[in-house]
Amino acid sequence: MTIRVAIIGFGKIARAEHVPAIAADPDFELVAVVAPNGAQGAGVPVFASLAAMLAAMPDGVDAVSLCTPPRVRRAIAAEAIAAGLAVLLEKPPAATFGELQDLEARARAAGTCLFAAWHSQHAPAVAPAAAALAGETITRLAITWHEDVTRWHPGQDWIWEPEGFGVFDAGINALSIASAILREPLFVTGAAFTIEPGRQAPIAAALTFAGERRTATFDWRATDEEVREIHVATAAGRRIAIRDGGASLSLDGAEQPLGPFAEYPALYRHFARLVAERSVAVDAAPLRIIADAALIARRLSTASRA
């Protein structure tokens, strides 16, 4: 049976990734868009709210993909769950860890499908890296995730608000990969957030984790060269390097053949299985790590460097 899906929030990620992934997947049909400010070129009916869509299309929608900024997600997702719809949450899945816990509890109580969709977990390097690390003892973890914010979020001021995550909007992708490939949880022992004057969310951050030599650096000021890498070493001498955001993988110095970089098609294939099973799939670890870091982080201002 074809899953009739509506996209809620029609910004860059919805247009660039969700729409083509849905169009290419025979298990899905895009039937509506919810966008308060309109959605030119959507090619399907557009509604100002989820309530308006449900009123106009009773029994006409099976699932929704929430692509709104995280600060408004919980209320919309809760409304969709109450209506019996399967729900896909674009990352980050909620504005707070507590909100995500609430949505998971609601979905389980209602018997509906909820999917916290970490797209980076579906990069081609992730599954083979996880297999290579199975049973290994980690002796080193180094996450380096440096991007140019002007390339990925041009003119988007919401990312600098308290609920916008700042550099963690990208850094959470790295943490989602770490959650997928490591068998043990990461616990934050130290954090420093670098914040620009007049902003609320960090433009850069550095974390340390429990255990020896476990670090992460995130920076949105990489205007020359972007780096998205995770390096892991083990007690048995294994060396695993995930590069290019999960597009490439090196095991013990040897580059591995991988399939195409098609995160969102893989994500929707997984969502189709979850919808059929009415399953709840919520990996809360990436959001929990950021919440933990925020509790203990030192705040540094770029103004002090001027």
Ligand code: NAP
Contents of the next structure:
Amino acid sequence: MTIRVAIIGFGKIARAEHVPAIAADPDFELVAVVAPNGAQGAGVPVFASLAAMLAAMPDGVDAVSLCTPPRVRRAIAAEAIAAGLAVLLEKPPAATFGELQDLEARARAAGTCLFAAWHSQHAPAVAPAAAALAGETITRLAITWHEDVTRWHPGQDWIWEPEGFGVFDAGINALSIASAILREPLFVTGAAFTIEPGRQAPIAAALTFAGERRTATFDWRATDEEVREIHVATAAGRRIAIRDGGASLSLDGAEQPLGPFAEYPALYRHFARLVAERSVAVDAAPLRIIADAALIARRLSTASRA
Ligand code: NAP
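Other form of same protein, the form predicted in complex with this ligand, not the form predicted alone:
Let us now look at the entire complex, which starts with that chain.
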């Protein structure tokens, strides 16, 4: 049975990734878009709200993909779950940890499918890295996730608002990979957030985790060269390096042959299975780590350093 899906929030990621992934997947058909300010070129009916879509197509939608900024997700997702729809949440799955727990409880109570999607977990390096680390004791973890914010979020003001996540909008992708490849949970022991004048959310952050030599640095000022790498060493002497955001993998210094970088097609394949099973798939660890960091972080202003 084809899964009739509507996209809610028709911005950069919806257009660049969700539309083509849905179009290429025989299990899905895009039937509507919800966009309060319109969605030029959507090619399907466009509604101002989820309620308006449900009123116009009461039996015409099976699933929704929520591609809004995180601050409005919980209310829309709760409405969709109450309507019996399967729900895919773009990352970050909610604005707060408590909101995500609430959505998970609602989906379980309603018996509907909820997928807190982490696109980076579907990068080709992730599954083989997880397999290589199975049964290993970690002795070092170094996450370096440095991007150019102007490339990925041109003109998006919401990312600097209190619920916008700032640099963690990107850094949470690294944490989602860490969650997928490490057996042990990461506990934040130290955090420093660098915040620009007039902004609420950090442009850079540095974290340390419990255990020795476990660090992460996130920076959105990498205008010259972007770096998205995770290095892991183990007690048995294994060295694992994930590079290019999960597009390449080196095991003990040897580059591994990997499939194509096709995160969103893989993500929709997974969603199709979850919809069929009416499953709830929520990996809350990446959001929990950021929430923990926000509780104990030192805040540094770029203005005071100048
Ligand atoms: P974006 O370009 O700002 O798009 C967000 C869209 O949501 C806008 O079109 C906005 O419409 C719409 N929207 C806001 N409130 C809404 C509501 N109540 N109902 C329906 N639509 C609403 O942002 P984006 O880059 O696509 O990011 C969206 C999410 O995808 C974020 O969580 C982000 O982390 C994630 N993501 C982004 C990227 C990336 O490369 N940009 C990559 C992977 C994941 P208006 O503009 O009309 O308000």
